[in-house]
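Heads up, the chain below is alone and in the form predicted alone; it's given as structure tokens.
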Amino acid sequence: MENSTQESHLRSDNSVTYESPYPLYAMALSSSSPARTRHHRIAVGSFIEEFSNRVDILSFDPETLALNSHPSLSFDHPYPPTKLMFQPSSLNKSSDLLASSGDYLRLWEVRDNSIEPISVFNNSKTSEFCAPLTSFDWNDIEPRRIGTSSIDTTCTIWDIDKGAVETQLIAHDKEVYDIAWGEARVFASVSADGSVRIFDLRDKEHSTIIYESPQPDTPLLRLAWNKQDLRYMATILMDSNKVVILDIRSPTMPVAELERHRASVNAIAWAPQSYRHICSAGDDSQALIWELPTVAGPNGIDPMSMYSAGSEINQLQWSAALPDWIAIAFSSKMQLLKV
């Protein structure tokens, strides 16, 4: 984009809103729709600062724009879930698997009219207590694998079919805040130590640092790996209005820094079907969609479109099954935006 006057505004008449009785944070969009219906499932988790929290399952019909909650598909969750995610490729069309992180990694089976807890994954051999999980990512190439990140500096790779730990790595010097799979055996993580590190399960003794915060020990909060072009990933720094775009072929120097937010960025998501588009959202109540230049160039990139929400946006998901739709969470609202 040449300048910001060319920004297009995502029209509010192309949005659908769900209002929860609770503040919302975690959010997941199913990657497939049940074969019997056109409806797509969306999970939203409450953010209440006490033990008892809730997860609600909604259904969305993109043709009629109907967004409905289903009381029979609402369940209690211990503590606020830090992340929710549906199994990437559901082979069983009669139900969906949903994973959640918080005190533990948990699996739930979402059926037509009920939800059943399936497993609780606890890596602590000596105690019923464990270090809280900050995030996780489900491996979409080998869906039996889930990687979790924890405040205890580790990343744990679970084989959910066996219910066992495949490996646990001390990944960073401080708390690990996010994890993302690239290939079947390759993942990356970001941490309060200010680094992005890549790990290969075939060589567990080594990791590659591909970026470090310009100011020492500025935490990196989120990581998004571009599934359309694995050379690229994006990260965000604590209390920063920047989105940092990295090319793993040229470590240490970002290929772009997107700096048009007017307050801290909280969430990032690559477009599921375009390697050049990414969405970011933050405390300035804005969701911005960016088109990256094909050649790494100077900074000063402007967003191609923007949407203003009612308050600070703390969560963002770009639907793989419905690539024309982006979901954002702010306050007690979950909003679907047509892009």
Given for the second form:
Amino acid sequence: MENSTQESHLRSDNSVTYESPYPLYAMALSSSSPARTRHHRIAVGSFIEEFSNRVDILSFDPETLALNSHPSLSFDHPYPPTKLMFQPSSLNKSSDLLASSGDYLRLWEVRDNSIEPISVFNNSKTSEFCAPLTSFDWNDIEPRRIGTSSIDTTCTIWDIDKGAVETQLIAHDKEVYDIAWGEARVFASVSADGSVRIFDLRDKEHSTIIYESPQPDTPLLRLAWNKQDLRYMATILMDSNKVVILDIRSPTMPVAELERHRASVNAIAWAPQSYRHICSAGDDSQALIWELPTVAGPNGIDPMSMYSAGSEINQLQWSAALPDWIAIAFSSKMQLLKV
Amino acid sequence: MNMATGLENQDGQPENLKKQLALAVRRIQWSYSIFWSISASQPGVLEWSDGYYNGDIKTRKTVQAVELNADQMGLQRSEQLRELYESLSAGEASPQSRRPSAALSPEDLSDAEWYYLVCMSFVFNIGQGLPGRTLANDKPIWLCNAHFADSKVFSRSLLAKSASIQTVVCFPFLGGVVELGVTELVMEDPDIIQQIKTSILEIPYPIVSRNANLCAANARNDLDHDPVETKSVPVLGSDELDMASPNDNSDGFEPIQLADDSLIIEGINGGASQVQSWQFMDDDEFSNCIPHSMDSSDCISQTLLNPEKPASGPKSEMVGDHQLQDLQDCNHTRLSALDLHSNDVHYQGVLSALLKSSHQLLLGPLFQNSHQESSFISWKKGGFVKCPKPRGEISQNLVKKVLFEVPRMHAACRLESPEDNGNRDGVWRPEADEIGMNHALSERRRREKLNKRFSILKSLVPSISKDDKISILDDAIEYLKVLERKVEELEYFRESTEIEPKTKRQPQDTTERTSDNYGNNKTSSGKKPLINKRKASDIDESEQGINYGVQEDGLADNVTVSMKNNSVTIEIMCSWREGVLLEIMDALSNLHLDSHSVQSSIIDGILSLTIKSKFKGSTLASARKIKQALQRFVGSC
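The structure above corresponds to the form predicted alone; please give the structure of the form predicted together with the partner chain next.
Then the entire complex follows, led off by the chain already shown.
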């Protein structure tokens, strides 16, 4: 069981491809720099429109470019996970913690040869019903905090050590689609109501709207906060080819709109170690790396570089643990691209 | 050794100058020397004229086998750096022909070399920057701790920091400025300047209207010392931001993560009302106010800045207000952090201008690109032909499904079996199953569904003896049989009333059911097919008929009362109306009947009621009395 690993077949000098038996959506790269091994873990979640879905853990060696799957490192998930994320900083334990969202926020412990479910977080005290989660973000400064976003217009902040809800906020007027931490107590969220709002846990009464989609109620689907420079965040709109770059100090006016995708954008990720670079991927099957200019020119901003995948890219991850690699997911493939 | 640039040629004696600089800088063992001279094409501006690099070298590429002495090597290196700079600058105009012949590439450079190279992109108005002020004042400037200097004083301080340049010295020389720098801290020493001056041979340079320049420069110089100068407005505005919200570290200069309290909402709000500093204008960039005073690299930043210009009007006004408050205590120390930032932006601007088309270069140091090639290729407008997404297809298909439909799947799943997941106890429950937890989960879900159905069945069937599933099923079977029988009875009864509508009712024995046709039913059972679905009108008709038929004794047959000892079973069928059940129960209570089991169902507007009760006290009402009492409510239907 231990060594029954399967090696991926498709590999070149600058990219590695993993082909899954099922379509993929959720994806996460382990953030811990592996002390014992050189292997980085990658979790991929299936997208099957049925109850039975699966999460597989792969390991990737950036030196040899070996990308292996481990049959023992795999588990069932009720319906497709809407997001997967590894614990931001693993305290050098032999295992990683993986969180998934869907009906509930769930924690899994990924060990060397097995995966154990650790906990299921259900906020609903009386009824069984706890509104399904669209996304979550793990606070990397305060790793006991996870914020979840839900279709019931709320965001819930969990203290996962205590297994208790720290707070629950009615964040928006409509479904909340994504959430991102800025620092230990500040997070932002995007919603079907078309707004980006910033919240501070120390002052739960107020939130700041820092952007609203130009057409009222055009849902905002994803949000990425620039961890290298917290002034900037990026969001994407429904049915739009734009990546909107926001400066939190100039609310309502985006500082830049990146409009070179030829179809709608599906995913965005800031470079983990450069505050001026961001990658976006979309239905045009392209992943584009952008360098934000000091000053925007009149004709918009051109991407710096591009990659064309085989079909619509649905997912994109750029991890601090593997800054030289961008992971994308399209159809049933997960691909690691050398930056 | 052919310096093929116009710059050197214009001086007439490039070789000499370079050698003199080399000699000077090597004598004192400093890192570099630069000669800034007044641009021939743009009077009033100091630009790079020549330089000699004497600092650390990262990679030495030997092209020729000939051994060079230190002299030659130094000169060659300086020359290669200049070549690299020019090839990079040329690359802006025509990215394809970038770096045609440069022996070095940016990856080969040490930090100090990179500093030296980027210096080539700088130009200074007279009176601005270290070289500009030196020329304007006609006095040497000795700058210690250059890497910590305010960028007002030394606009390249951030660059210097990265290259560990600590001491920079400028002195006027032959109508231009000689600048020297070293990575060590060297205290001011006029002798050194003197030493260098003498080591550089006096060569007649063309002095271009020096006096006029000096006048202008002095005027500018005054301006330079004025803290309210317009050019620093954006920077000061940002400083105001810092002052308004001391906790706000969001200027982003801190590369390390912020402390817990650093980014509070107030800070954000404070910042929100401020000038957005996506772009900071630097001293050097400010010089774009003077038309045509740029060299090629700054022309680029000028064009970049132009689109922003209309927008900067109102900003300046706003900042001007803050400026008034700030006049008294122009706090230079507080400025410094942001100045560094502005300088950083300038630096980034220089980088991006220089390396615009070559992301590899920029990503190289940033992303630790090793030997492997990138998967990404340079983006080109229309560089690819087809957009694989056919028109009309749903965009963001998967993302939308994840956000819009997956939650619905969960919701649907939960509505179907609200008890699923076993999280009844509320807040948080650790799950400690094995890996196959989800198999177990779905199995449990199925079982729970089954259990739920059983409990529904149990609630429908009267007189359940035990709670186990077998008993429930047995009782249900038994009950179904009873119901079947009852249906048959009723069917038969209906038929018989149709035949004999005026049949006289027999007085009933109290121990027997009061149903008149009880016996008759028995005889004719099994003949009539079961009628499962009856229309309300059918029943109404037949019941109406019954009522009319039994009008004589005032008792309808839709109420049956059977008694056994103390217990009374009452069966009622009547059309349902609001409150009827309550009235019936009240009536029974008045008759001192304690009801312990009530089963009711409403099908097509007909209420079927079975009540089991006991007499509470000693007063026993007769079955007939009960029937009569109930008839009042039932009969009125």
